[in-house]
Amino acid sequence: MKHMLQQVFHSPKFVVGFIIFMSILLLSVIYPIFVTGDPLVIIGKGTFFEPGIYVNVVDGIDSQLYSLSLPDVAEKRIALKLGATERADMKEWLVAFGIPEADIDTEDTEALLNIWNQNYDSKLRLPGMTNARKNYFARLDASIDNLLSTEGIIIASKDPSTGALTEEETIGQSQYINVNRTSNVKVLPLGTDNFGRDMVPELISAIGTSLKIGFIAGSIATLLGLVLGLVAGYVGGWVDDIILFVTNLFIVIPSFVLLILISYSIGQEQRGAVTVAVVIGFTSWVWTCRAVRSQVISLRNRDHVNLSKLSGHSTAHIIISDILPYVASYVVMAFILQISSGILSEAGLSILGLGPKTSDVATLGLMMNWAMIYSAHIMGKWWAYFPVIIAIALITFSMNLMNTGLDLVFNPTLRD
C-alpha cells in the first residue's frame, strides 16, 4: 500500500489534480466555518449588482470630506456613466426620433448630450419600442442627467412647520471621505445575483453542495456498478444473463432521458439535493458495471482462483479476497470518474430546472439556471454566471487530471 501511494504522488498529472480538488473542497468546508450565516440571504434590493466595494450614503454624507485635486475627474466621472453603449443606445433613439443619423457624434460629449437633452421626451414611445427598452431609456436619461454641471451637491433640510428647505452644506465634486473612517462598508467581489444574494457565500455553498451531491451519486453508481459486475463476472449463467439484461435496457434509453423522467415525475417538492444524488446515482452504474463484470471475467479461471476455490472457500470470500484486489484500482478510478459525472449531471438537470427545489440550497446548477432565466448573459451581467462556470470546469478537470494520472500508475501498457 505505501509503495502504491507513493506511485500515485509520483504522478505529476495526479498531484496537480489532487491540489486543485483539495483546495476547492476545503474552501467549500473552511469558508463556512468562518463566515456563518445563510448564504440564500437576500442583501440587495434589486438584480445584479456589480462587484465593488459599497459604502452607505449617509456615512459618506456624515464623514470628514477631503478635498482633493485629481486630473480627470470629470472625465471618468463622464466614462462610468456614459460609456460606448450608452452613447449607441442614445444614438439609436434619436435617430428613431428622427434626427439625422449624419448629425449624431457619439464622441463628442458635450454635443451628444446637448442634442439628446433637447430631444428626449421620456413620454414618448417610438415606433417598435418595447415598453421595457422605453423603461430603459427613461433610467439612462436620469443616470446622465447634469452629467456635465461642475456645481455641488445642496445637502438640505426641512422645516417641519413650514416645510421650507434649509441648505446644510454643499459637497463638492472634488471632495472625497476615507472608506476606513466609514463605518458601513460592504465588499462584493463578485457582486450580486438575480436575486441580491451575495454571490461569493452563495457560490461556495453551491461548491460543497454540489460536491455532496457528486460524492453520493458516485457513491452509489460505483457500489451498485461493482457488486452487480462482481456477481455477474463471476457467477455466470443465468445470473449473468439477468444482470446483463438489465444494463442493456439502461444503455438502450440514455441515462440522461431516464434522468429526467425520474426527476420530473418526483416533483419539485420532494426533489432534495440528497435525493436528486440518489437519482443520479441509481442511473449512472451501467458502464462500472461493464467494465467490472468484463475484467472479472478473465480474473475468475486464474490459478489462484481456482486454488481457493479449491481450498472450500465460499463464493462471497473469493469475490471479496481474491477478485476484488484485482479490480479495486479500477474501482477508485470509476469512482472518481462517477463523482465528476454526477456533479455534471446535477448541473444539466438545474439548468432544465429538474434540480433540486430552489427554496433549500444552491447548486452550480441552480445558479446557472437563475441566471438563464434571469438573462444575465444577455444583460453582460458576468459574475452572475462565469464564476459558476470556472467552478464546474476546475472540479471535472481537476478529478480527470487525478484519473488519468491513476491511469498511468496502474495501467502497465501506458507505463514508460
The other form holds:
Amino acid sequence: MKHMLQQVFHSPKFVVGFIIFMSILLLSVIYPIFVTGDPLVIIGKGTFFEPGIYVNVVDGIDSQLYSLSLPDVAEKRIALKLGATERADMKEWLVAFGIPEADIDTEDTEALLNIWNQNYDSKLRLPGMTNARKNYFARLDASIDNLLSTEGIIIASKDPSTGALTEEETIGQSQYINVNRTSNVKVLPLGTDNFGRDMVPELISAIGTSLKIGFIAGSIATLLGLVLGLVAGYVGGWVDDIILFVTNLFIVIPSFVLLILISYSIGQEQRGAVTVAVVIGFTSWVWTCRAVRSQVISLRNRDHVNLSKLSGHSTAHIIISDILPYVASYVVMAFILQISSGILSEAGLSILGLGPKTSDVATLGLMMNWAMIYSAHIMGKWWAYFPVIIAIALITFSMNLMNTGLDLVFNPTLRD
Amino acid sequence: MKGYFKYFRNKFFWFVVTLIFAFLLNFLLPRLMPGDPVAAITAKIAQGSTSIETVKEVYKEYEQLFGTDKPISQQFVLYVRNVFNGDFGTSFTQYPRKVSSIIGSSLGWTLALQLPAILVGWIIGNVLGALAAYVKKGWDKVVMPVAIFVNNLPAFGLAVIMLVIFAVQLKWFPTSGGYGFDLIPSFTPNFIKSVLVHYQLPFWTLVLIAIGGQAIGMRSMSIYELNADYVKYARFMGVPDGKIIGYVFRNAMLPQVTGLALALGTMVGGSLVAETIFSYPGLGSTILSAVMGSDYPLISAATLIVTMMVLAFNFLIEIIYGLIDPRIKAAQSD
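Can I get the form predicted in complex with the partner chain as well, since the one above is the form predicted on its own?
The next block holds the full complex; its first chain is the one shown before.
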C-alpha cells in the first residue's frame, strides 16, 4: 500500500492534478472559515456591477484630501468619458444636425467638444432618431459637461429651515483621497451577479456545493456499480443475467434524459442539492458496474480464488479479500471520473432549469443558469460566467489529470 | 451471411427491448413520484382562474388524456396508443398548439445540427488523433494539449466562449436563433442564407466538442496498435510503412466506432444544453422552455423523442459496425 502510494505520487500528471484539485477543495473549505456570513447576501442594488474597488462617496468627501500634481489627469478623465464609440456617436449627431463631415475631427478632443457645445441642443429631435437615441445623446451631453473645466466642485450643505445652500468646501481638480484611510471601501474582485451578490464568496460557496454534489453522486454511483458488478461477476447465474440485462438497457438509454425526467418529476420544491446529487448518482452507476463485472469474471477462476474456496471461506470473504484488491485501482479511477461527471451533470441540469432549488444554495450550474438567463454573455458581463466556466474546467481538468496519472501507474502497457 | 443475420437479429432484439423499456420509464417515472400529477398540472394551468367549474373541467380533461382514472396497466396501453398515433396532448406554454407539432418543428433543427456535427467531429477527431499518434513530434505536442483542454471544458462552457468570441466580440455570426428574427420559415433564398449564417457557430462548436474526446481516444488506441506485435513483425518482414499504417488505423478505428455508439447519449445530452446557449430552435431549447413553463406534456414528449433518436442511431452504428468488423462474422458463425 505504502509502495503504491509512493509510486502514484511519483507520477507528475497525478501530482499536478492532485495539487490543483486540493487547492480548489481547500479554498472552498478554508475561505468560509475566515469570511463568515451568508455568501448569498444581496449587496448590490442593480445587476452586474463591474469588478473593481468601490469607495463610499460620502466617506470620500469627508476624508482627508491630498493634493497631487500629476501630468495626465485631464487625458485620463477624457479617455474614460469619451471613448471611440462616444466620439463616433457625437459625429453622427453633428452630421445629422447639418455640420459638414469634413469639419469634424474626432481625434481633436478640444475642437470636438467646442463644436458639440456650440451646436448640441437636447430639446432638438433630429429626423429618424428614436426617443431612446435622443435620451442617449442627452446623457452623453451631461456626462461630458465640464470635462475640460479646471475649476473645482463645490460641496454645499442645505439649511433645513430655509433650504438655502451654503458652501462647505471646494474640491479641486488635483485633489486625491487615500483609499486606505477611507472607512467604507468594498473590493469586488469579480463584481456582482444579476442579483447584486458579491461574486467571490458566491463562487467559492458554489464550488463547495458542486464538489459536495460530485462527491455524493460519485460515491453512490461507484458504490452501486461496485457492489452490483462484484455480485454479477462473482455469483453469476440468473443474478448476473438480470444485472447484465439492466446494465445493457441503461447503457444506451441516455442518462441525461433520465435525469431530466426524474428531476422534473421530483418538482422544484423538493429539489435540494443533495437530492439532485442522489439522482445523478443513481443514474450513472452503469459504466462502473459493467467494467467491474468483466474484471471479476476474469478473476473468478484464478488459482488463489479457487484455493480460498477450497479452504471454506465464505463468498463475502472471498469477494472482499481475494477479488476486491484486484479491482480497487480501477474503482478509485472510476470514482474520480464519476465525481467530475457528477459536477458536469449538475451544471447541465441547472442550465435547463432543473438544478437544485434556486433560492438557498449556489452551485456552479445555477450561477451559469442565472448568467445565461440575464444574457450576461451577450451584454459582455464576463465576470458573471467566465470564472464559473474556468472553475468547472479546472475541477474536471485536475480530475482527468489524476485519472491519467493513476492509469499510467496501474497499467504499465500505456506508458510510452 | 448466416453470421451477419444472427448478429443483426441479436442487435435488433436489444433495440426493441430497450425501446420498450424507454417507453416504460418515460411512462412510469413521472407517475411514481408522490402526488397526483394531474392535480399539479391543473393547479398550474388554472392559476389565476377563479371559477371552480373551469378548474374541474381542466382536471377532467387531463385526467382523461393521461387516463389517471383507470388502472395503471390500462394507462400504459393508452399511453402507447397515443404515442403511436403521434398524440402527445396539448402544450401548456404554447396553448393550443399540439405537442406533436412543436416537437415536429424542433426535431428537424436538432437533427440537422447534431447529426452532421457529431459525424464531422468524429472524423476530424479520429484523423487528428491518428496523426498525433503517428507523427508524434511537434504535432502531438500541439494537438493533444488543445484536445485535452477542449475535452475538459463542459460543452456549454465552450459554447459560451465561442459565442462571446465570434458573435459578440468579432460579430462574425449572429448571437442567437436559427434564422433572422424578421423572417418567416420558407424556401426563399433570403431565408436559406439566414439559416446558413446562423448554423455556422453552433455547428462548429459541436464539432469542436466532438473532436476533443475522439482525438484523445484515437491517439491512445493508435499508440496501442502501433506497439502491437503484428506491427513489429510486419516491419521485420519489410512491409512498406504505408501499408502497415493502413492496417493499424483500421484496427484502431473499430473501437472508435463502438465508442461513438456508447458516447452518443452523453454527446447528445451535452449538445442539447449547448443548443440552449445559442437559442437554437431545436429540442434543447424546447426542453428549456418546457421546464421553465412547467409544460409537462412537452417535456415528456421531448425526452421520449431524444431517447428514441439516440437508440435508433445507436442501432444504426451497431449495424454498420457489424458490416465493417470481420470478427463479428467469425464470432457469430461458429
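For clarity, a rigid core is taken as the largest C-alpha set superposing within 1.5 Å between two forms. Residue numbers count along the first chain shown, from 1. This is a predicted model, so every value here is computed, not measured.
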| property | result |
| --- | --- |
| Exceeds or equals 2 Å, Cα of A334 between these two forms, core fit | no |
| Large Cα move at E101 between these two forms, threshold 2 Å, rigid core | yes |
